[in-house]
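One chain follows as structure tokens, the form predicted alone.
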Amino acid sequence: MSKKLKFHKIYDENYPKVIRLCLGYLSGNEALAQDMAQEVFIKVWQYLEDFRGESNISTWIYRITVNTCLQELRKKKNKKLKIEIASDETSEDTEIENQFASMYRCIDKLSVENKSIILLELEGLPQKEIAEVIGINHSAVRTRIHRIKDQLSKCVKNE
């Protein structure tokens, strides 16, 4: 298979998933997660060829996407991000819209690591995978689930 038509592949089975855990760490913001999501997979295709396949490749753009919106949020430190909500959505809509801005209100108070763990979670990748990616052992990261479901939880009920 040439590069090209593995990439489209890779492309087409991960961007769903980079672009929410984008979405997570960039406050809901979108136009700046589809900007993230790009810069990862520009990096996915600068560096596919150097995949030694010691992980399963989701594993290896899930680490990409972590350290490149991390990298984003360290530029835009002091800045903040604001979720718009568009005026003519019905009441319903943006109900949901405000529990997503009150949750990724909470996520971003989490420390760095608990909010890759959570975002990871959310994502749906197993654990011993969520392991892998921020480097502590199982146990560990069923354990920081566990409080930091309980940490979210409390904040968002404070919102």
Second form
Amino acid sequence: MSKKLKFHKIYDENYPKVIRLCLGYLSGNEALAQDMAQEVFIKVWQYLEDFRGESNISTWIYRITVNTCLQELRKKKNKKLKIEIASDETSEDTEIENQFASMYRCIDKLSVENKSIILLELEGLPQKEIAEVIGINHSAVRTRIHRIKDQLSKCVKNE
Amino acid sequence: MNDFQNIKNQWQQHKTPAANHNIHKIIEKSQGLKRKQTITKVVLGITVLILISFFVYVSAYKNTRAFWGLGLMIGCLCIRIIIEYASGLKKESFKLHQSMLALNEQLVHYYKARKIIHYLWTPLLFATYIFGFVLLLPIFKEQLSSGFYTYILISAILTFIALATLIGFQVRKELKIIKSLQ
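Same protein, different state: after the form predicted alone, show the form predicted together with the partner chain.
What follows is the entire complex, opening with the chain shown before.
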């Protein structure tokens, strides 16, 4: 398979995961998340030849996404991110968006490492893979997830 | 269903912005970035060459004061360019597909090395550069009109102040990055 075809397949299969993760880091700011997702795929294209299949392609993509998002966020650190809520939608949609806004606010209160762990957990990534993406051992991930889940659930409830 | 499971379900069902499927744009942008990096390397190389050629062209090596003055200024600029170039190459070599903590560790080492550049090399080179300029002042005074000499003196002082401020900002920015990584 040519590099372009392989990239096309990776892009189609992974774009929703990448954009959701970027949205999580950017408090739901869609425009910034789309730019960041584009940055992620630029890196994927650049590193594609380095992928040796030692881990799942999704783990590999998540590593690039987490590292790229954090790198971009360090650059944007001084700019306060606005939590976006769509305005031209029905009241039911608005309620869902409001719930998301509070979820983003709660995620934003977490430390960088905890934020990355919980975003990957929300994506449904197995804990073993989360450990590979973050670079800590599996049992530490399990303990941390348990603690962050409680923290996040309480925060969302109180919002 | 517990609270977190609810949150997780909502998260996974969230409508995300659609992919624009513009693969070609991504590939083009990636190639454009690579071109830009090559151009920067060529420009830096040419700058060093021009500075050295200028030194030879004005035959500064024939006059001791001009030799030291211009030599120190050009030498400092060349060393600073080479340091910055090497530092840039080092950062480019960090792979983004390694784990978050492994990359963080590399970045912390990198920015600590940058601290040595900022706190040791930059002030040293900056002071030497100014010293080289001061050495040239008597030659300027002797060979230029008093008006032009004053102009050079004032513009140099303003440039040095602006440069010092710029370096200060850059150092502060990088120190903030180190703090956020720890």
